[in-house]
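Here we start with a single chain on its own, the form predicted on its own, put down as structure tokens.
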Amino acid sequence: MEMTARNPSRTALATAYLRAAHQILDASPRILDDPIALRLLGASAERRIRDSAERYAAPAAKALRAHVVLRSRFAEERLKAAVRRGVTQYVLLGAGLDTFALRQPVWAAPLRIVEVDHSGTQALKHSHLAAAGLGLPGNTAFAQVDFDRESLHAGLVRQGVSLDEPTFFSWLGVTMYLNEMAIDAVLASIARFPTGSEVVLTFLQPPRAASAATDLAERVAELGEPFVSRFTPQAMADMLRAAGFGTVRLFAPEEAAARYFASRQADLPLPRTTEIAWAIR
């Protein structure tokens, strides 16, 4: 199937610059430790990020920092369990400019890695990755998926993805993008995979008030690419479970502080909502 040309997703190069923004702005112990984030951005995009330090140093900036790079370092902690009890592929909904592939860990090494993308920002990060001078590992693909026209399990079973190995899905930053009925149908393609399949998702909450919240879905609107769904956090489980995972879990914002704030100093502020779920088939 031809998929139709789509402008790269602006919000996923934004999301690059945070992470590589908590490489040299944010202090050490990191809660993401990505070293190919600047590279894969660029020569200039060091000079930029600390040309723009007074932005980045926002309230609301950090907040967002703090949960792109939070979301990211979880996923990849659930990845490494998973593949202990013997998940064989990780698929990467609404990869982006995501480098966990260029950065694997050894432990990683057996698993067939699966980025789906719309062809706009696939070819966006394919032009950054050459520009870089990096190449994918051996145990990468890019498969395009385009949910406007087919399902999620069409376009796998379309890109060769093996749908009787146990998988795991992080689906991070997208949900808020799609309606209802698109969320339901990726669940419902996730759950078909065999026993012991998991997805990390993220989803946004229904606003409280007026908050940085409200003003970051105020600046994605105006970039074109506006939220569409929001959940509390009953109702997304709710969702999981109907969607036929048998687990399913809320991280919350007590534990992420605990685990992934409390060794470090306090330059980034905790996580105040749950907007972190996990499920197992």
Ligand SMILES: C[S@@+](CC[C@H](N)C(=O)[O-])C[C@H]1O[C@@H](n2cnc3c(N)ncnc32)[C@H](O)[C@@H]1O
Contents of the next structure:
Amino acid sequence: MEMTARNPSRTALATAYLRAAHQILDASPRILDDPIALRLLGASAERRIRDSAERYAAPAAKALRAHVVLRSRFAEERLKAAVRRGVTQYVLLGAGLDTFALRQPVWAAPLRIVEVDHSGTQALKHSHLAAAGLGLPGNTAFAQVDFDRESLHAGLVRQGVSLDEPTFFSWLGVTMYLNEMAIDAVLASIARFPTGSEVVLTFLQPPRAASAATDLAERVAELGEPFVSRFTPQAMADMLRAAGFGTVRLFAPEEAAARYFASRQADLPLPRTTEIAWAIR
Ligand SMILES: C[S@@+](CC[C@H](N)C(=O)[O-])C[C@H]1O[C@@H](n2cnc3c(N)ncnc32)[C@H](O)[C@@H]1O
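Mind sharing the form predicted together with the ligand? What's above is the form predicted on its own.
Up next: the whole complex, starting with the chain shown before.
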């Protein structure tokens, strides 16, 4: 258990706003259908988004929104496939204001879902759930873990997660806020789960030029959550293999474009890179 409380993550709130904005500003069919996103953010969220429509229409904002909805859609499709092959637990690492548990489809009902985050962000989520009158479904629990200070393994054991069941992990928009040692420790905890367990994660690449990527780095640093680690796709793949994952893949932008963008209006830019990796034990 964490000894000192942390502030709620402002980037968790920011990505929740991006998913909510996708529901009201972007064309249907959406990349991610998330009818709970707006409700969880509260009564003023829709007006705040509409009032900032111009900001949300900027090319860099659209690219970031496309990335955020793409990573959730992709992770949830990998989860669905994992459930078909016998995965029984879904652990969201750095869950933030993710809404999967609240809008889970019927195929997820047999899953045990555990949302992992540090105390500050979990407090934020509890207050949003309460204000929105939303209760967590019976198959969902919270585990409080600070990846910088405690092993994921210990946190999951404390929560009663079975280490003998094949388990699916999503780790979306989190590795860039951790140092390499903390990332390695989390991967080592995941790799203790049985064969068939899987992780879908995102990472940040080294900047190619002083560009939009640098603007984003400045903005998150201003929010008090600076980017601390970046990996080339090759380095991330090497890290996953070294942690003990047998199958390691990078989700190619061409595949993302064909699967999720080609069949909808071109109001969001095609990803030039996905920075999404998945790996199976
Ligand atoms: C950009 S948000 C992403 C949230 C969510 N996965 C999403 O896609 O919207 C980063 C999340 O990582 C969590 N996080 C950052 N550092 C952490 C740490 N050391 N331990 C646990 N969680 C952490 C934050 O609390 C926050 O929820």
